[in-house]
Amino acid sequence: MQEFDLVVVGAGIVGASVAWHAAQRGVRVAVVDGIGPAAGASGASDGAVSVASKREGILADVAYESLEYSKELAKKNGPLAGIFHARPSFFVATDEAEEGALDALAIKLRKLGNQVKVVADLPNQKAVALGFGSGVRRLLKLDGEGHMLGYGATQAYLRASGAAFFWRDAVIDIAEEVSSVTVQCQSGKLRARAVVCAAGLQSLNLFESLPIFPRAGQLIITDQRQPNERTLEGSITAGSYLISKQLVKNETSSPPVVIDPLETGQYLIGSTREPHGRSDFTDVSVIRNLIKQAVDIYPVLKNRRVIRTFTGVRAAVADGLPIVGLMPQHRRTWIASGFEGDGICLSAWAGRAVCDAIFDEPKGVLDVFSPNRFQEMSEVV
């Protein structure tokens, strides 16, 4: 039996931040993982830290909360540092309802405030002229958004939190006591004051009734741009994702493509919502439709070579909104899962707000993330 003030069940980027959060009050950490740090969906992003991209209402509020912490946090000795990185993002338009999808997005920001702005509204000529398809009908630049690694970030907030880690090995059960919790792992029993899963799609092994299912991705990788090929700035993000982030349930007719430029010189294109767990295939029919969307959008990709394709799986949740809080029925057991494609954006806040409702007062924010908010549903029908 080894002794700590918190678990964090879960090394993906949320679970580390948990991680670095709690260590900044001086409480000793452990973090559990069953194969090792953002081995899911934290090393399957394109790494954009975008408040444009969320659904309106709590999520965008929470996403631009979370954007504002995370330049704080990567300032010199901060633990994202050389990690975040601001840079502008592209939005575009190719028919009429994505030319409706960019309008709302851009009374959205306005509504936000001045930290993301549009800087540009361009129509098809000069959007072309920048290297745009000639489909494009319409352009937005926004400045404000950022951009970090899931893996780096992850890495980077672990080496900071000092935490004790236990890779390799899974948790089988946790169990509650008046004053603890025990943590069953394969290798042995770890105590502490409290529990964090952070887990993602795993947390369904301790919480079967947590309603989280998976929704895969797929994704695309070319090789790198040649030198004297035109530099891309920030991500481009077609109009049908902006649309497909509003639907619950339904799927756009077409993948909502997103294609962003990597710090390696290469680009990461993607990426489907698929109602399904598998990460061993790739459909050759989709990554084809992405591909023409891609180049569609932005031709410079069609002298580019694929040289990996893969399929990244999330938690996702039936509402749209990652379930963060006190579990039900327990006082020292907490999640922190169901982000889906919006963990690298809200791992800052998430990770403060945890630990702000652990060892000191929860915020009425995290209400509305509450797994108890599923039960309320079930009182009411």
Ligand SMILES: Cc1cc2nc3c(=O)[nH]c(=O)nc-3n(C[C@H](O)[C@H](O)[C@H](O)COP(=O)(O)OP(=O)(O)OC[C@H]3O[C@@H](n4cnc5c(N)ncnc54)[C@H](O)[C@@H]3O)c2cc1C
Given for the second form:
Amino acid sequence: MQEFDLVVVGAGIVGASVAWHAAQRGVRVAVVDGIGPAAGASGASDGAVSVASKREGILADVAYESLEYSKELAKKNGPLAGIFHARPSFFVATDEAEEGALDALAIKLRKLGNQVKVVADLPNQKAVALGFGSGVRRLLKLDGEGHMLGYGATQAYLRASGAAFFWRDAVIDIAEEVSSVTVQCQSGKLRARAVVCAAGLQSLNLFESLPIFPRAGQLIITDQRQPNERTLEGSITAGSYLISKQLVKNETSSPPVVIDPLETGQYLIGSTREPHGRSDFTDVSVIRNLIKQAVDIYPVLKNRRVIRTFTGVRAAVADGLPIVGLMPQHRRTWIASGFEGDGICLSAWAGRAVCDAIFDEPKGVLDVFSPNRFQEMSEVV
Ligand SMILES: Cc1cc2nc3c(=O)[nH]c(=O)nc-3n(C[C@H](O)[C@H](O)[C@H](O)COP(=O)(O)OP(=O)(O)OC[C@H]3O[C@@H](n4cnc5c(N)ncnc54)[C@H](O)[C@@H]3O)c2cc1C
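For comparison with the form predicted on its own, provide the form predicted in complex with this ligand.
Next comes the full complex, and the chain you just saw is listed first.
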């Protein structure tokens, strides 16, 4: 049996961030994945590190903290150097309800501080002059947000961590003893002082009572734009996306679109928020709808061809908040899961918060995210 200070179950972006933060403390870390790095949602997602799209309250607060911290980690020699890119973001309204969402967004950002701010608020004519569609009634440009691809960040954290890796080796059981915890993998056992379950949706296989459920998202990748073609400096998010993110349980019939220009010159267009959890499935009518919305908002996209469509599956939680903290009735088993559509953005914060809680004093903010909140909820009911 090999011994470690910390075993991390799951090599998605959250597990990778936990592993890197633990390794910074000089402890021995192992990362175990049933498949390999970024095999789950982290490898099938967009990568907006966005405060603007988060629900007002604690989620927007920790996203703000995570954004600021990601920028620090992206400085020279940091694990996210060359991975996290700061860039502007655009939010568009095509009807009155979406204009209302843009107003609410501007107010929310002012309350949060000045790290992310509205730098332009443009009417239809000015938006059209910038290449936006004639249906765009209003355009907000924000400065201060960023982007990183989930699989790139996962690999960067893992590479910099120096942890021991166990790939294609699923964890099937976690058993706590008095002074250690035994992690039973398919190929053998690991012993540690603590374990963090960062297995995304499959955390359910280890803790079946967690209120986590699948929320799939279909995405499109285009071919590369031509060198002389008009370029977007940052992502475009439809006002309807802001509206859908405010509603925890909402499954929209018309998918709200986000258009992301990638470093490769391709565009990533997505993504739906659907109750089914099939990652091998994309639906032609949904893809057509996404393309139509994207071209309406940014007509230059009509020159692009779709080269691939795919689906990623988010781990959603009933109350829309991730589950981060010590598992109830456990002393050495921690959970960091249920990040739904926000895990790329929150990963830097989550890795630091979990390691602070394990190795130092837990900070109060984790109480809000603790798995204990569901016990309390059921006691109240
Ligand atoms: C379509 C889509 C778009 C998204 N866009 C954004 C975005 O723009 N911005 C943003 O912030 N977030 C976005 N997200 C959300 C983000 O991708 C996720 O929140 C994040 O990747 C979750 O990371 P994770 O590490 O918790 O889980 P995962 O990435 O799912 O990783 C879990 C890992 O655990 C492993 N595993 C599972 N069970 C076991 C086991 N028993 N033993 C060992 N290993 C196991 C899996 O193989 C997997 O590698 C999007 C997600 C989707 C699907």
